[in-house]
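First comes one chain, alone, set out as structure tokens in the form predicted on its own.
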Amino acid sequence: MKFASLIVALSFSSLALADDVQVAVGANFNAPMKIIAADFEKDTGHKAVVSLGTVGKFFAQIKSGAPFEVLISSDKETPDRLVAEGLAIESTRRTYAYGRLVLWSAKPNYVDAKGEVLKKGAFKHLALANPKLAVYGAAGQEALKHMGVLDAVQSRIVLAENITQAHQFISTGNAELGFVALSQIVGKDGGIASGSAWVLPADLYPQIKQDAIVLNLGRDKPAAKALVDYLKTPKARAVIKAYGYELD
């Protein structure tokens, strides 16, 4: 009876130190983080309160006072503005994963292996998230600098508000292609879930280092390092992977 009242008092002490966590997560991040809340909450009591976006919004939202308490980003550069800004705390960050840009089409056998398409330029409309607020759209940018496309494609890009917002634009059909996160097309498989892609070489535009890091408001706030730390569990980094990022 003894072991049991103890077993019943340690369970609503676990409880009474449950909380929300108010969570800005970057937009390419929105698949896994589903599955990591969800398993997080089951983990450790602590419930993630997800709000989805650009980080360059995030960026503004925080400055002006916004109630996050984390912020799992999709570059490692807007965290390095909020500490400087002496907005978030250094000490917290963890790198969770290293993104990888893809060329896309909702239509098979559209988007070839060496992405010739866009050298071709038999289309009307290229989607790409704004460069100036999302990651994903700066790197798609960089890449077809490179590829030396950029000019000849220029008005053909239509701007996205992040890149949830171009794998609407190409799903529907409004644009032929355009560039997404591989998170955001992978199957169960590993492979591509639909249409055609072209994972982009490294080389093409700058690593994609994604971290998180606790905001002030979450400073004093177990739930929010809890979250923090959670990413780089083996249960996070296994869901992570299955979403074609890279690890450290």
Given for the second form:
Amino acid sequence: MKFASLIVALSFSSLALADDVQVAVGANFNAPMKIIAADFEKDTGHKAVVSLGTVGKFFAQIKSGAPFEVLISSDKETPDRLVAEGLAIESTRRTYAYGRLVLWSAKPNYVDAKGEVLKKGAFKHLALANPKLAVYGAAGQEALKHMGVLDAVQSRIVLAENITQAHQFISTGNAELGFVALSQIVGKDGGIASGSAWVLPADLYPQIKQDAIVLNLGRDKPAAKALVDYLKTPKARAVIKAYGYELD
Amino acid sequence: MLNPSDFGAIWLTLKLAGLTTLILLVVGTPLAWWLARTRSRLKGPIGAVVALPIVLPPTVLGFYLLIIMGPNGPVGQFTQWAGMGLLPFTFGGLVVASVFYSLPFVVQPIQNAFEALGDRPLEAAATLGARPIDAFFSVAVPLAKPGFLTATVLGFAHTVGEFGVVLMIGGNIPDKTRVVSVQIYDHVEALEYAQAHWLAGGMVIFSFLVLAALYTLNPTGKKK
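So the form predicted on its own is up there; where is the form predicted in complex with the partner chain?
What follows is the entire complex, opening with the chain shown before.
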């Protein structure tokens, strides 16, 4: 009885000020988004309901009427396309982070500080998110090209559907190394949580500019705008930075 | 139209399904025979293990195969010890995964056919002096032919339709692990809908024809 009345009281109290926001989040931003969503709920009373995935898939789903109100994208191209199709609101767009690419192995001392392992390593499998579908995959491919090793490693590349799966291929040891986002492997102290990694210099791949934007369905929803703006607050920026992203 | 990588995927899929079906007929027949005839208390648990792939989502199978066949898993340690390397991201790995994945679709129809035989034909064969192994090949197998036909067609078609497990352990390598279902997924994800239609439509027609042929040639229910 007490419990039931508590539920009733809670649902009424939140009805007045708080709202749910359906938000699509690019796979690389999974870990920081958990913290930011919790802070966002604490600070504003709004609840961010998160769906994780590849932004290419989100684009197709949003085009087909998926019920998302905000997109926290892994790139800037997908928001570009959504705006061009009239599915998102340009004035709400914010660049919340610049992504950083790492070459990572679950084995300690496997990846060296200059990525020489790509030229000399006797690895059998190099995991890469599908460059056709994922920004970090495309960035990895560009870096390989830039280093002049793409042809040499091409036959050893295993493609993952997104960087979450690339991480899985590497962490289970099935691929000796591969490209992931720094945010996926960063530890509590800001270093690498496990294994060995090389954070690629920025001149090896095109900048990964990550934009968030309110979608058409969120147009009249203050909570949607609030979430996108919340990503620019000092509190959220501190979280984003702790996960190894660059900020502007 | 279909491009060369689509044809590569089709050929790879047919090779995978053919090899998997062959292995399953060899391994599945004695297993089905045992399940059909045994009074052992193990019949329940073993039958359940065979049926697991029907109810488990492919993500569960794929996830555990990735771990078991990985460098720290028991199968992975064995294959490395045997000098075969690791199975994920190889065609051999897909065959192993497909054998598990399609196991019930081959074992169960054969098992049902053996169970439907009853004891009498075999007793008659024994009375006429046939050894059990003779009775099996000259009496049981011919009588269970419709079961074998169903098993072959379903095992093949189900392997052609495999997706989730391959996605999780395949690594999407052209001509090694990029089967038709993964190729379709790539086309759809990259918004190449026209190319996706050719393959996806072809898959629908293929599956329909195979199943229609099976149910026409091999009607169940009315036994002569």
